[in-house]
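A single chain comes next, written as structure tokens; it is the form predicted alone.
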Amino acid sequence: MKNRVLVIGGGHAGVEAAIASAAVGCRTTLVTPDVSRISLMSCNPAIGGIAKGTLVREIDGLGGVAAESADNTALQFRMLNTKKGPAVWGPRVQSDVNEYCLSQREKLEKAGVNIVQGLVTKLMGPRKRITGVVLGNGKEINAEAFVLATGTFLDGMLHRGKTAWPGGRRGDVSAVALEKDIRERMFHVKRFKTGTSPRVLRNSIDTSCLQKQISHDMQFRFSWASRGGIKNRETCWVTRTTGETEEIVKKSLKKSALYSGRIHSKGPRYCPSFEDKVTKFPDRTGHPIHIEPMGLSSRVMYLNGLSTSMPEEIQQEIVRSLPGFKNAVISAYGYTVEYTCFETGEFEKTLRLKETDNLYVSGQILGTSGYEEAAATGLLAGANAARRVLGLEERIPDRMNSYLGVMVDDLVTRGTDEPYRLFSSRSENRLNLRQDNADRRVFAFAVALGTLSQKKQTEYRAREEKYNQLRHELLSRRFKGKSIQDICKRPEVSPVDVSELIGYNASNIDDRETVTTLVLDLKYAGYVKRAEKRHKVRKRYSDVSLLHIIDYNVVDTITIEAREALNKRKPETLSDAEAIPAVRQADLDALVLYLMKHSVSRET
């Protein structure tokens, strides 16, 4: 048979993006390096995060499948953030490494994608429509539409110290033939990096003086289709940095690859490597360490927050100083990764290059940082690859409904200048893009997109069915001649309090997460309201001038970084400052509000 979508590379985009192919209705070919480690969690051996966990609900809405997977090899799972209000809770599991990649590869079978083995080293036919790869066997293998989800692997140079090598990752081979096509195919390009942690034998650790991290028991699931709560099945621990190990730095920083003028390339600012903190925040030391286990029992730990591109005997100078790590064995260094990914301005909505009519771009080719990003990039690339070949309206998501369309109006609109990690406060309409109405919030672009599966739309509409009768009948009680959506709204009120106050008796799972949706969604409605006004009024004032603002700092209400890159453009108007990547909605948000304060007329 022939093929008709072709997904280059193996990685979380890559995943998602085959299935979704496949579900759209294409028959569909991943090609990938290394059969064993797809999806393979190079870094950080977690899903989800604030924000991240809440667009691993959609990608289940979605009918992707990292939240399965997520659920079935979780060995801890915590709520992040809440300190906060639930609207902006992070949902994150700690994962078996092993048993995830294996669980990825499944589902790929169980959804009939044919995998190949092998690396892409050239693309077929002219740069407006592709016909085929090249495989470096010298194999042709020809589709109608491709998804190049290559993660860093497109000419990815590792740098630890003053050793360089090619690589996407530890172990394995870099795309340089590829990246070197894409290149004289004259599509603009970029450069970016990231890094990774040392990685330390369990048993050579003395966890006595150590902070155990504990596993937050609120019966929580990715997946709609997981039957119960993730249960906790590892230990995580805490350490913080002294004072000697910001020393060992301070004075090692020529040895390191990201200071010793070897790298020149954008990192992500909000996972920034251990010498960037130490040389950023010189006064400050304590930094969080977080010691995480690669797998069930698993005789590596990995340690988050000590990203370094330092020669090994700086590392283990380094791995040492920490409180209990004082004998402690490396089993893996750390290192930096340079890599090839799109200038903004390439690609569509869609995730389609727009110079070509079938190829499209997923992860962090596009230029985002995390697995979370990449799945659910990937998914949408894959989606409207398949769409396309069918001869289907390709979709484009809302950022007024879902994450997924924040990221992507963010990452064409206004594009990124350093790897895009997506953030609660990129939205302005944070508080109804929560993780407990994923599933509602994403079903009608799910079903336009055509990656739900039936089964799954029925489970949706029975949800549904539960949702409205129960919304029924809070709206019609009272409590001391209250109505209940009253109470609903004071903060102190919890979904648990509601249960109680109309004697609902919410005995499992899906229960629970319908009071608590049917809870927020009357909690957040006014604030929700005021957000689609907000979003309108912005709109309105697109073409105010900002001139007259000579210096952002008298803005307190927006960011540091919003201040630093609207200081430095200078934009000429609110919709010149949408444009500039540092600026989020929330500050556009404020910039409105202090025009309107300030009586800005829009001929100013």
Ligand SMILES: Cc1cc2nc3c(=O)[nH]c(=O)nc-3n(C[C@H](O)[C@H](O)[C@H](O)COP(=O)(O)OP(=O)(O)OC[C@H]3O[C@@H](n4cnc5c(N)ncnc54)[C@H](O)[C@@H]3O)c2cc1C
The other form holds:
Amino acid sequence: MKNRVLVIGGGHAGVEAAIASAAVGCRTTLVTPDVSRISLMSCNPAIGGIAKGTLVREIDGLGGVAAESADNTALQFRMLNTKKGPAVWGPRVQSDVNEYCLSQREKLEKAGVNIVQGLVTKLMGPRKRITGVVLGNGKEINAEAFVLATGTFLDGMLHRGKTAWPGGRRGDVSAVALEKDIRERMFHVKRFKTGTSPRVLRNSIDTSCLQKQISHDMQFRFSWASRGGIKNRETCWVTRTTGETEEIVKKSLKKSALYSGRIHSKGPRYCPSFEDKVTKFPDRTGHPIHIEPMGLSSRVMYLNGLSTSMPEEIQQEIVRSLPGFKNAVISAYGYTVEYTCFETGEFEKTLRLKETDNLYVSGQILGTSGYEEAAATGLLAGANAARRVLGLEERIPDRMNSYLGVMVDDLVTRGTDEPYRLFSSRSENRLNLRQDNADRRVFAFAVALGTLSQKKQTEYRAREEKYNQLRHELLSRRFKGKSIQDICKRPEVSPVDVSELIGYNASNIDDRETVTTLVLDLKYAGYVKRAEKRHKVRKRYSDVSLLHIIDYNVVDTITIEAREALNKRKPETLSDAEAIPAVRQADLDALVLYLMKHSVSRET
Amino acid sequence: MEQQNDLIAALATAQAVSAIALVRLSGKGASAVVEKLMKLKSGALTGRKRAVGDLAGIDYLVAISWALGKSYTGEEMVDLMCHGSPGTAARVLEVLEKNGARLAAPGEFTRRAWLNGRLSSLDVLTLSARYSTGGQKVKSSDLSEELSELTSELEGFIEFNEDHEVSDGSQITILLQSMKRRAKNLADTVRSTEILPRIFIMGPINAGKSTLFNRLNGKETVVVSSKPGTTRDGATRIVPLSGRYVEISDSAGCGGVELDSEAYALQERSLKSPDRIVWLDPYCYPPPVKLTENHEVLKCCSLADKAPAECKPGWLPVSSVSGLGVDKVIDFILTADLESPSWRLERMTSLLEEAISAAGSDDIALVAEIVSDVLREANMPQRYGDAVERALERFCVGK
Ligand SMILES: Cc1cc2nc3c(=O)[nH]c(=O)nc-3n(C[C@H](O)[C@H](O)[C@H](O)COP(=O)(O)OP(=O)(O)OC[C@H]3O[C@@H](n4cnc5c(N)ncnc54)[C@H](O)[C@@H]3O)c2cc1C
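Can you give me the structure for the form predicted in complex with this ligand, which would complement the form predicted alone we have just seen?
Every component of the complex follows; first up is the chain already shown.
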């Protein structure tokens, strides 16, 4: 059969891209150098977190596979932020890294994706319309649309101390030739960097003095397809840096690849290296370090929070200064990877490169960071690539309905000058973008995108019906003279209480979750409505064109700083102007006034 | 509009005999001009400095300079304190003008402070409310600064759960409570001093406009007569209504059967877009389109006690004699500007109350949502630019 969509790179983005493309209905091939490393977690062995965990559930609602694999391979589960409100609860699992790779590979095979082992070295055809790819062994593969999902591999350079060597990540080759081809095709690219922590042998750690962490006692699973809650299969530990740790880092700062001036690319401010932490907060000690197994009974433990690119001997010193790590043996040292990704402005919200008809990008090369971010953008890129091939309209998620929408919109309209990761605060509709209602929020988009199987659609509709029935029943009754809305607004009311009110027996996780969503929907309804209204107003700003202002110096009522910024950035619309940091509220007020006067004088 | 940042000067104290008069000079080169006129070393009045001496042979005075970004306007600024005799200040201004300064327009100092981010939009409005009655200045930007700090604190608390150890729920509650108290105090002071947008009572001759005006005013201040056209020139009063102050204009009769076109035209010219109109007409003839297009108009079927004609749909039956419908008219008047500082501060107070309750139930995400609502109230959104412009008009030169 003829291949229609080709996905380059079998990481978190590539797997979802290939499966989504197949789901939309295209014969799909995935090219990746090593099938045993499909969806390998390059960094920490965990999926989820604040906003990220919610995104994983959106992926599930969109027909993706990360959620199911995360459930199947979880070693323990924790719900972050339980003391900060249900809207920002962050489900997170520790994963068995190898099991995860296997699970993802299985999903690919089940979806009928054709897997080819190989390293893409060149694209074929004109820039506008790619016709195929060339592999390292000279073999050529043709297709009608392509999804690039090459992660940290494009001209990847690894750094540790004063040494630097090419590589996509530890144990992988760098995609040098492909990067060169991309540059030669005149796409605008930039260099980002990110780092990872040393791994330590489990039996060299004395855990007797460390704080233990096991699963939260809470029934949870990411995917509606999983049965039963996640079970605790492994223990994690927490230790804290001592003043000694910080001292070692401070005195060796010059030896770090990051601080010796060897790396100039931008790293994630929010996922800082340990060097960054010590430099930024010189007085703080006691930084928490989480000790996480790379797999069930794995010999290797990941030190979350200790990302560093110090030379090996310093890493040794740092690790050994931690309580419980006096005799620790490092099995793999931390390092920093520097890689090429696409410049903001190169891709559309459909994730297609603007200058091309059929080349899509996803994952790390969009300028994002994180498995979850990669997986979600992969899904969107893969589905749109397939839709384009089939002559269907490409789809764009709405930022008011999903974190995927927030992310895509941010990346395209605001851009990013450091690896982008999701935060709950990136959304202006946070009380609605919760983990419990992810499937409800994305369902319509999933159907439009064509990635959700018939079976899953039917299951969803059954849940939806249950929800509506319950909702109807609750709304049509009064409880001791009070409406259900009033009751739900009371802080102490739990979904269990509400189930009892109407004698509803929520016996399994699914039913309980449906009630939870209903209660939270009622509780936050007013706020969500307001957020949506504000969004509409803001959207009107995006209708106000600023293109007729050639030189902002004529708008003499705004600050000089703002004028300069506006002249430099030349925003297309008022909402683009709003997004420029140098443009303050008063400047916007003044700009609106100017526009009002201007439009009046044009009319008369 | 004038070039921003150019050198402006004005008398900042009242134009009367007093011990001391303050002349304010702001803009690029302010320090250099005064340094030259006072024969000081260059740099003597750069930054936060003080100098005493003779200025151009006019007066022996005190000059205080302000650092860029630290002055009222945020620009380079010098305050000159001279003797308060009439004429001295005028001569100081004159020599400043000769040396490149330009006389400031009303409200121009404040406008610059606003444009340079020294005052928030809400500050300008509260200041203007204050200024109208000559009270001391109220600053709400401290509150909004604290609010934005709290916002980032909350976001950090939500997103970086492991590393962020700065605050917990109880601290947040204490902060919120203190802010609520201050917002409430501010609301109370501002409410008693601000003046809402103008209300014009309009309608055909003898529709009962003056009677309504007097009823709202509580006093018989306008001559009420059944002889058509008595209120030829109209009257304007600042009227206390439910603890707020409203500027109400009674206007000459117009439209309808008999039209005092000259008076009407006069009235129409003085109308500005935020002004609201209470239109009275016992016969419910539609008011002029020009008014309804540009203003919020409350259509009242007046003289409802006598009921000379039937009330049409969309019209509010009003009788200033029996009081029918007057409460609705008052509502319309009081809500004329829901963006006024006092309304905003009141909304901020009740939102903060809501936030406190959310914090009590550990719903920090909800607290953050509400606090950003409060912040939105404190930071004037774009579309109220004209409210700020209006407020700026109220200032006299030197503010
Ligand atoms: C050292 C390091 C530190 C990291 N630190 C963090 C962190 O602190 N926080 C965080 O959130 N994330 C971190 N990550 C990022 C995280 O691993 C990525 O965000 C995520 O894996 C991106 O997924 P992806 O699918 O885009 O790319 P990847 O998971 O990198 O997958 C890319 C895939 O493409 C394949 N490929 C590459 N080039 C070619 C080619 N030419 N032909 C065929 N196949 C190709 C690769 O073999 C690989 O399978 C780190 C990654 C690394 C390597």
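Positions refer to the first chain, counted from 1. Just so you know, these numbers come straight off a predicted model, no measurement behind them. Between two forms, the rigid core is defined as the largest C-alpha subset superposing within 1.5 Å.
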query	finding
Threshold 2 Å Cα movement between these two forms at Lys455, rigid core reference	no
